[in-house]
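Here you get one chain, nothing else, as structure tokens; it is the form predicted alone.
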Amino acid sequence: MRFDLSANCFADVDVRADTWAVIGADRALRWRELEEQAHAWASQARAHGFAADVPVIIRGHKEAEFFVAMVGALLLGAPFVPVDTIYPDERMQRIASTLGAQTYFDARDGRFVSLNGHGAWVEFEAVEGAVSSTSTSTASAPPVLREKNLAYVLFTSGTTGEPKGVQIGRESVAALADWMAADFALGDAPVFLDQAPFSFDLSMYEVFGTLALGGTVVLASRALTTQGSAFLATLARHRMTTWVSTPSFAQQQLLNPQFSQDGLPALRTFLFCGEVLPVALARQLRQRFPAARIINTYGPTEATVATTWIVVDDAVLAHHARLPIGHAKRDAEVFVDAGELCIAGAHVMRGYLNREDLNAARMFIHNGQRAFRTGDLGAIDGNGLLFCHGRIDDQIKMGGYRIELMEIDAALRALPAAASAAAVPLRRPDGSVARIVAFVATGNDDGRLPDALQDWKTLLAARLPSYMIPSELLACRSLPVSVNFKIDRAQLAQDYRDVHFKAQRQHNA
């Protein structure tokens, strides 16, 4: 049994229907119950004024019921916008004063409840595919949205901190199913790791997937996560094959010998995007997975997703000291314009919802199809390789020199002993950047650099020019990392600012 992306509908209901479909934080769900509920939802949002091309924010945190909020909302025809509860209550009233939402779905207990606390709302549950309901009152559903057909509507914050709306049509997510068919050999019926925040597109990878390919999610909440032992034993027992997340998650799972062949022995994927893979993780994968496959993708919530990919086997590891992210996805074009990747294709989204100055500044026609500047530093080398150098607001200046952090982080990481660093400015009250200062992640808490690092400024001094080389190298047992699992150099750079103010505090005392 599958969900078909482009009829908008389950298909071959009669194949393999008893068969998990969502492993969630709360219950489980057979691919036929999920039919079953994701239909009592749709009706039940109906019934709320909801309909096509009218959104539905959806709230909670890896409940079943949250996937079947998605499912239910692509039979209606509603574009979904998820919110994950890990992020501020601040960051979802923004989101329904962009959308003119008065109501959301709370996947934690199964209602619509109104946002300002005074409208009707419903608590239902499915019961053998019909709905019960606390009220027949209809709340506020917001407007209809200016794009038609779309599949969801998913906010990222921007340099100033406001939620922008990436809005992705249903062929686009019809696009990103097929390619992860045709090319990434998941094999039948896979089973997916989805930890990342839905909120956070890297999840779609899952969602899409598992819908298209009639596989399993396992929906591995934040706190399973954190339990070390128990997370990976769950992803055992669920046999999980599809491993789907950023690289730093991944390089956390590492202090833990479980996370290996033996310890998942069902894994024959690793899927990763959000950012850098490095050299040094993907080596250390090849050896505690000698049977999975490494594809490192690229792209940004407008790609829907992603929109190049690699496989990262020994050959390529062999070859490069930086990764590269691969070549463009089938039907897409990536193609660098004044040092900026572009991307161009079906799977670019439809535009910022309601931010016409940004689509103005971001979009384009190239080759009559949809185009976005990626505000991504790249190039391409002679074997018609891509690679990404950071973002161009990740481009420095320091010194009259113009640096990319992400260079300084890539031989970082060349270091012995040194599987995941990040370079960090430190800036004056005008903003300038005064120093940059390095973390590397040792796995102790004793706060002192390998003996093999001891000799770090020399060792770097072969691979960068002088200028580039941190004032500073501070170890530390594990980088921090954002609520998407990508390293936080702003958390960085304030715990090295709270570290030297209580220093300098002891010793004027």
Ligand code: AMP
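Worth saying up front: this structure is predicted, and the values here are computed from it rather than measured. Residue numbers count along the first chain shown, from 1. What changes on going to the form predicted in complex with the named molecule:
- Of the two rigid parts that describe the chain's movement between the two forms, a single one contains both residue 474 and residue 432.
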The other form holds:
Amino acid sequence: MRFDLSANCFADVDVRADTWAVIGADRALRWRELEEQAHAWASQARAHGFAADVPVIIRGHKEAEFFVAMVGALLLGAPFVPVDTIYPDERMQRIASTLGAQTYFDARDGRFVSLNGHGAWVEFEAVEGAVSSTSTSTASAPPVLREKNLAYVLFTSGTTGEPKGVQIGRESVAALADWMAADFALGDAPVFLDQAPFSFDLSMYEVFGTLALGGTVVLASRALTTQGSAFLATLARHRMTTWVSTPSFAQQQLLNPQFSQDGLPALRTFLFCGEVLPVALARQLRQRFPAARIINTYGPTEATVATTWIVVDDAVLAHHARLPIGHAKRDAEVFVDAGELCIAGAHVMRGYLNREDLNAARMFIHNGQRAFRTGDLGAIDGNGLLFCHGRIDDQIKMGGYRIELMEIDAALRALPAAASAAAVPLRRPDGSVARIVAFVATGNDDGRLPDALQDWKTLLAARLPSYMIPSELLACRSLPVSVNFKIDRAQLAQDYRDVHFKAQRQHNA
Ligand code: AMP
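Switch over from the form predicted alone to the form predicted in complex with the named molecule, please.
Complete assembly follows, chain above in first position.
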């Protein structure tokens, strides 16, 4: 059994309908059950006012119900908006207000929850065919979106401090699934590892791969993935064939000797995306998993998960000190314009929600197709292989997470006594970001944080997800600016190193 993304319905319903579709953190579902429950979810959502082109926020973390809700939303034609619990309430509220949403679906307890006009959450009973409320206010679904036939809207870090809603059409996810089926050689009914939060578009590989290929998805919660051997044993028990993650996540697993072909005998494919795949990591994986193919894919959320790909075999490893991102996928075009990677094809987003300014700056038409300026520095070698050489702007990747430093700046500046503050990435020699620190200008040289900032981490956590919170906040007289009057983050990183090394030298003396 599978889900036909073009026809928008379950297909081959008599084929292997009793095999597992979803192994959730809470419960497991067979394909037949997924079909029944997704239809039931769609009628429940309809009763709460959701319909085609009306976005529905789904909040939770790796519950089978989260997957059911996404499929139910597809059946209904309602674009789903996945929000992992890694996002604090305030961020969720910003997303809800961008959409004009007053109701969301909470996958943790399988209920629609309403946000009343004063910002307090009011719960609604999940009653089939009726809406009943624990308060007097009535839930209403958000307005219909201008863009029609979207599959999902995914919010990424935004420079203004507001997350940006990337609108992905149904034609784009169908193209993603067609590409996976045609080129990834994942075999019949692949079993996917799904580890990235659903609010991170990497996880859409597993969602649409499972649906289109009639596979199984193993939803691995943060609690499970930190359990080392128990995590790997779970994957082995479900005969996981297809590992999908950022390179950072796989790197962490290498610490465990059971992360090997013997420990995961069914594993045949590593599918990477989201950040640079280091040569050293690919080499170690080749040794530990001689039977597995490693696929490096590249692309921004704005172009439906990934756009380029290359199978990283021994020949590729032998020829490159820094891995290429490969070639454009079928039916897509990638080219370098003034040093910047540009992407064209049906998989390019329909635009950022309500951000005509950004759409005008980043989107254009190329050979009759939607096209997007990525902000990535790119190059093509003599063999037509594409390379990504980092960013033009202040967007970074840390541990696989996409972060706009300006979003952290905005959150810092909203703190008391921090009107002038900036986030600074500290990089390893290979350019990857090890951690983020922050500076606040206090107007004097004593290096003391104002009293109002003693609790700064807790204050920031109300607004930012944990992966965006700097590890240290340092006081300085003023923030240095570069020639173009932007905050000089490189200078601040240098200042940090100077202070750090001076302290270390004093300690060692
Ligand atoms: P996201 O929207 O979270 O998928 O992040 C997209 C950004 O991550 C891209 O614009 C690149 O800067 C970076 N990125 C994604 N995949 C790769 C890759 N395979 N190699 C290098 N950078 C990558």
